[in-house]
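Shown here is one chain on its own, the form predicted on its own, set out as structure tokens.
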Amino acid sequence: MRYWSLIFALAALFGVGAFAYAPFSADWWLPNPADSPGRAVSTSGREIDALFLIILWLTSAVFVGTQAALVWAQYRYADRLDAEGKPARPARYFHGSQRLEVVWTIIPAAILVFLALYQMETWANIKFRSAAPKTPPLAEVTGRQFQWVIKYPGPDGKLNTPDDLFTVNDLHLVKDKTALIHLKAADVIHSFFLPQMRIKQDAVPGMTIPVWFDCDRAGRYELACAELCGWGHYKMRGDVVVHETEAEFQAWQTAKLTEQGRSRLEPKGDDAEGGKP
């Protein structure tokens, strides 16, 4: 029986040798650009990983308390036969201790209200409407089976006229600039996820969910659906390019209207005038 013992504290050591390496080499378990280990690539995507942490950290510390009690239980109080090949020890059997389950239910209950009380401002910033950028939005993002369609103002910068710029599972934005969208949904349940920088929301059929976030490093990150949605879920992976600056955006964004036809559309009514009566 000792014996298993062993094995239980192998398992145990294995899990404390993954905790202690998971801080030190975050792209190991959170997606990060490769020549930048441990580190999100957006202002809330830092204050996630360090909650995340604080997690890991409070867990870390139980599964080690805990697996050491197994161990030492399992050493101590293994089979011992006498000469008679009788148990040495006959077990004693008790019933239950309530001093013992109000601690264990009091402790688990103290450490789940401080995370939820020390994550709220975090969320509060990511998720609350009234912490919504006043800005206009970057685009309108509608998930459907199986593709993110991206629709972009046009040179009226507004959404949902005729000169709107479209893409499939291409998403573009400025480092270092809030991005804001609307996220629709057109058919079933999708999850609109830019794991590098730590967002992901779901979108509903019939609501327009507004989702910001920012990006402090140019580059291509991933777009995917984190919502199984039907057979083609897979296809639902795109790109999010973040251009260095607002010229190299608007650059592309001409470009591409170019390519569409759209910018031989010209805007009607009093955006024709500039807005004058």
Second form
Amino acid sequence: MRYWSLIFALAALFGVGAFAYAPFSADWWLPNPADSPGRAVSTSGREIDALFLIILWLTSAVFVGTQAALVWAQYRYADRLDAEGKPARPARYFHGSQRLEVVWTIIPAAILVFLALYQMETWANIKFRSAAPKTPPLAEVTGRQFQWVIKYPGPDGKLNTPDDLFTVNDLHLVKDKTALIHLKAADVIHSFFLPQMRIKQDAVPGMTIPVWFDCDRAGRYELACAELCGWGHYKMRGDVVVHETEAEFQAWQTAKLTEQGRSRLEPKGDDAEGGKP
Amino acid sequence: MSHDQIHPAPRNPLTRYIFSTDHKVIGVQFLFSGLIFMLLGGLMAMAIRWQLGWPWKPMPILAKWLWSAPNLGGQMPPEFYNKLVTMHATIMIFFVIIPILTGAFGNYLIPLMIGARDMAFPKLNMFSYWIMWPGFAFLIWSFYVEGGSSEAGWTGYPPLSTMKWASPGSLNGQTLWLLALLCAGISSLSGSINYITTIVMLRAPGMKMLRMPMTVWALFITALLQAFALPVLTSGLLMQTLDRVAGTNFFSPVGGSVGNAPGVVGGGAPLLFQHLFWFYSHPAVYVMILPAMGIASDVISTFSRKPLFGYKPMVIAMGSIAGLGFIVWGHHMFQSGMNPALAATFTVSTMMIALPSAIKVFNWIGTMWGGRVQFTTAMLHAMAFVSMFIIGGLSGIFMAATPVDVHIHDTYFIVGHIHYVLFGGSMFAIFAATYYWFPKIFGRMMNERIGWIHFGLTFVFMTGTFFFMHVVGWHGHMRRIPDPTVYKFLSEPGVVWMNQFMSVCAFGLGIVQVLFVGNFFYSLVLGPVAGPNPWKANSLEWTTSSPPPHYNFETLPQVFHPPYEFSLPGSEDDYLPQTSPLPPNITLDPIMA
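Given the form predicted on its own, state the structure of the form predicted in complex with the partner chain.
Time for the whole complex; same chain goes first.
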């Protein structure tokens, strides 16, 4: 009978094993570039991952401790009968321990309060509007069934002027430069999710929500919708292209404007500084 | 309390077995309808896993019954997948777990465990069951209306749910979904009023509040939670119904529209519904876990042959879970666009709620420590509850930390978390309770050997089904997507492998429940006769015959002490029923006096 504890021990070992293996496999770990699976590409991503790891270590320790205690209690205190069919050992009679209750209330409470306070600064950096970059937005992103409509200010650096550049499911930004997005929704709620940059923000109809992030590695990433938005939710996917230099981004923007037949739209008057995001 | 009369059971079979006011019959009715809907919800879960493991692969045989679109070649349409995830969750939460834990076990056990002849309001009790039936009907009917059943997720966020052209399920199915939930809500509300009154007013002589078994405490606190939180959901659901059928604009923003439809006048706020919804639906998680905690406490103490470790701290912990449960709803909305400063405060209350949960886990292990642990099927399930609840509790800390939640929100990490709480927690407790009280309810023992096999396979397959959800979740796997391979980062071989592994285990998990169903019906007819107290337990339901008579007790029991006096030194037996006075020269532990 006491060997039932084995199945509990094996389930716990399976869990620990899966978590221990995960960091060594790019497929199993946080979504990072395959050649540097341990490092996120964005500043907020690295802060979030550090916090994730702290919590992972803490919870793993508690997990191993409590599961071990449970398995030990099952194994050590399993009921056994002697030759006459009587219990080989009586159960101990006690109703608890005030001291233990206090100990296992205060220690977890201290850890939890520490965690709650420790993570606040990261949260504020990622989401508080006071922490938003004071730059003009890179683009306005509008979620609609089932695509991301992206509007760049164009050469004049201002939104809602005739030289705005529109793309669909194609978000471009520049390496190492914080990108500020104005997030909107045209119909139902969507969620702007950049897994590799650890950014997620619901897009709510009737609201404009600022979202900002950076990326320190040029390349192609993915933009996903994380909030159920209808039958085509699963394929509401966008490309994210991080350009190596500002010039490369400008070249892409110019080419795109030409492609859309709007190359002759010159920026007007004093706004003709061009290119400033 | 009041006059004590014994009423014989009605002779008319219609009022005796169907439209019965007997809490025991009503409990069994809730149990059977819950188990039937569990079958339906479980099959839906397996269809979901089929699609996730092998996206768009035609399902053999079943395809033509499940989705009537021959031109798709048997492939599941994506909107049908959305219906599956919506209805699987709706059915399991509102029509299986809550009705079984509170409706079935709450009804059956409360009067028996506190020594009452029936509920305080027997007719209200009958109403609380039969109002479920319009709910069942609306739910099933919704699959047959134009556009099919709701597919806005079990959370039903507007505008997806309120704007009729937002998705096929929002055309008609959503209205029926709302009506079904309103019925289930009215049922829970009338049940909870009944439980509160019964527990406050009808306890047997000597049954002080602090002598009640943990199951009763848990159901009492659950009933309070329901009574105070449900009206908020009910108003939210009514407002959404009005938005859909009466042209109000509670949740539609100014000019809101979908597709090319003309905009509505609007002026409402989509986020308002989320607040109203989660103000109930977060406490609903505790409605689903508190009774499970009570059940586990009773089962673990009985089969450790040892008093429950820390009775009062356990009661206080449940009270704090319920109290804190009212101020943590915002943690479902960290990424919703709600003021991020508000989110910071919800973090603290959410972190704090992990504390009473931790206390309970330590106390369960403390109860087993030094006991004589008997590995009955009920005990195995209760210990699995503890083991799995630890995982569900610890994974909750990740999402309580708002920055980590930015990444894992709306991913499979959350799905893994809720399934460890609801399957690992609530379902294992439902199994434990069924194996434990089956002899009382039906007078016959369930087969332990089949029970062991059922437990072992369920435990293994459950771990295989849900554990990797954490891994794919932190890898970024969104929930509610029928085809992850649309994304490059979810097409990697490791992710595909994990998805298929989880699916195979899910099929296994579903199939082994045949053992449970078989054992249940076999034992109902052929199980050995149980006798009044087969487990040698202390609480009052074991002092009357199995099954108990219509009036529960020949004479109302007199209660002398709390229900956990096992292995009292100097006592002849290793248990002491609550109705037996203390043997002479023995005093209770002062902690319990």
